[in-house]
Structure formats: C-alpha cells, structure tokens
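Below sits a lone chain in structure tokens, taken as the form predicted alone.
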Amino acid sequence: MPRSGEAVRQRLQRAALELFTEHGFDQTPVEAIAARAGVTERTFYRHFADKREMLFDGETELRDLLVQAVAAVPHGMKPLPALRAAFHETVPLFERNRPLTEPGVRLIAETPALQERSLAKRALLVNALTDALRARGVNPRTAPLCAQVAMDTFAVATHRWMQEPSVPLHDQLDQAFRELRLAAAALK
C-alpha cells in the first residue's frame, strides 16, 4: 500500500474513527490506528502529531479560508455580516468533511481531552477572525466581541446541521444569524 499522500491520511482518519468508536479514544493506541490503516506508526507520525490532531486536521485550512473570506467581503460591510459571509464561504469545506466530522463531534463530546483541544482550536479561530476584522479597520475593542459571537453562532448552526441534515448548512447559518440579530435587538 502507498505510505504517503492524501489517501493515507484519509485511511488513517477512517481507521481512527472506527477504533475510537469501538474501543474509546483513550483506549486506542496509535499503533492500532496505523495497523488498521495498513501503515507503520512512523507513517502515522509523518501525517499527524498525535491522535488528537486527527480530529482537528482541517483547522489550518478552515482558518486560512475564513481569514481570506473576511478580507474579500466588500469594504464598508459591518463586522457581523462580514463574518456571516465568511462562514458561508466555509460551507463546502464542512459539507465535504461531514463523513469524518459527524463521528468526530460525538467523540469530542465524550472525551475531556478532546473537548480541551476543541476549545483551544476554537480560540485560535476567534483570534484569527479578530485579527482579520482589525485588518479591515474594525475597532480593536469591538473586533474580538464580534469574532467570538460569530464563532459561537456558527457553532450553533453547525450543531443544528448535524442534528437536522435535511436543512442545508447555508440555511442553518442564516437562521442562526437571524436569531442572533433578534436576540441582540432585545438589548435596546
């Protein structure tokens, strides 16, 4: 079997998800994942720093896509609509990765070490969005608030999409931002 490339990464991820589901995350050693995928441990470590990173493999791609999408929205667009537009640009990425994401979400919910990693990764995304908003001239105090609120709103939309796959993620995203707007309007 080939030992490099995207096909190996995908085999490793599928093998890991199968084993995590069968035995639990903490009870699954890297050597078992590698064996199930038909590669050596050394090959595993060429692709992933550790088994936790397998579940967060697309974070760099997501962060880069979001930052580029924020930069690309028309100048003068307010921060939250700009972020909503940026999140819409990520929908194809989420749709493509759904077969790996769905079981990963369940594992994260069940595993404290993965919850911790998930929160750290989310904080990195919020920081990147904050920087992207500041680069657009958004007030330095407002940018982190908007980035955090938008990230949480996106998390609500993706959670709903996982629970209701018949409703497209674009629609879930628009609905979550509508609800945010209504909730914020009540503060007046």
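All of these numbers come straight from a predicted model, not from anything done at the bench. Numbering follows the first chain given and starts at 1. What changes on going to the form predicted together with another copy of the chain:
The listed options are F56, V167, A155, C146, and the one placed at a hinge of the rigid-part motion between these two forms is F56. The smaller of the two rigid parts turns by 20° against the larger between these two forms, as judged from C-alpha superpositions.
Alternate state requested, the form predicted together with another copy of the chain (shown: the form predicted alone):
Next up is only this chain, free of partner chains and other molecules.
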C-alpha cells in the first residue's frame, strides 16, 4: 500500500469514477470512495476541496494552455479571431484525453450539482480569457463579452464533437464560429 501522495490521489479518482458511474454521484458517499481507495474520508478532503471538485481536474491545465495561446497569437488580430485561433491550439489536448473524459461528461450531464460546478469552471475560464484579451490591448469594456461569446461557441463545438465523433473538432470549431458570424450579421 504505497503512500506517496500522488498515488493516493489517483486511486481516489479511479475509485470515485467507478462508484459514480455505477451508483450515481448523489448515491455515492465520500466514505465509500475513500474506503475503495484504501484511505480515510479525511484524506479525501486533503486532496480535493470538495466532492465535486475531483471531476474537474484538467480545467486548470486547459486554462493555462488557453491563456498562453491567446498571448501567443499574432499582434493586430481582432479579439474573436484571436480566441478562435487559441481554441484551435487546445484541440490536441481534447483529442488526447477524449476516452478519459467521456465518462466524466456523461456523469456531469445527468447530475445537476455537477452541472453547476461545470458552469462555474467555465466562468473561471471566461475570466482568464478576459484578462488575456485585455493584456493584448483589447478594449477592456468589450473584452468580457468577446471572451464569453467565444467560450460559448467553443462549448457548442465540443458538444457537437462529443455527439458526432466523425467530424474533427477543428472543423466543428470553424463551423460554430461561422454560424456565430452569420447570426450576428443579421443584427443591424
């Protein structure tokens, strides 16, 4: 029974995902997760802030990658094209983790408490993108709107990609942003 810290964390994640998919999120006490991982309930809360948090581990990684990608976009590019380019940079990350995240998204989709947390994580991403845009010199007033709209477009693209695996995520992204442009063009 190793005690290296990271091993415990991974055992907790595996145990939680198994129990969640078997009995559901709400019907799985933290005590059961800890027991399957060979650890105490108290240790669970030393690795994760709360029960929901363990389902959203890759979010910080995605956020850092995204912020870095926005900063790396060529100067002079308008906000939405810049964000679209940044999202394209994250495609490999999604394609690589696809089989791993699939049971997670299904769990989130059918658990209201997890949907709330998912939306909160998305809001954190939007805030980070807003700061990244402002760092590029984008109008501080319009930066939040651009970041939010781009994030929604990205979310639509990934959602479609989950349901229709045949179309590459790159194409889903371009398609979604194209629809955004067309819809907005009808405004004036």
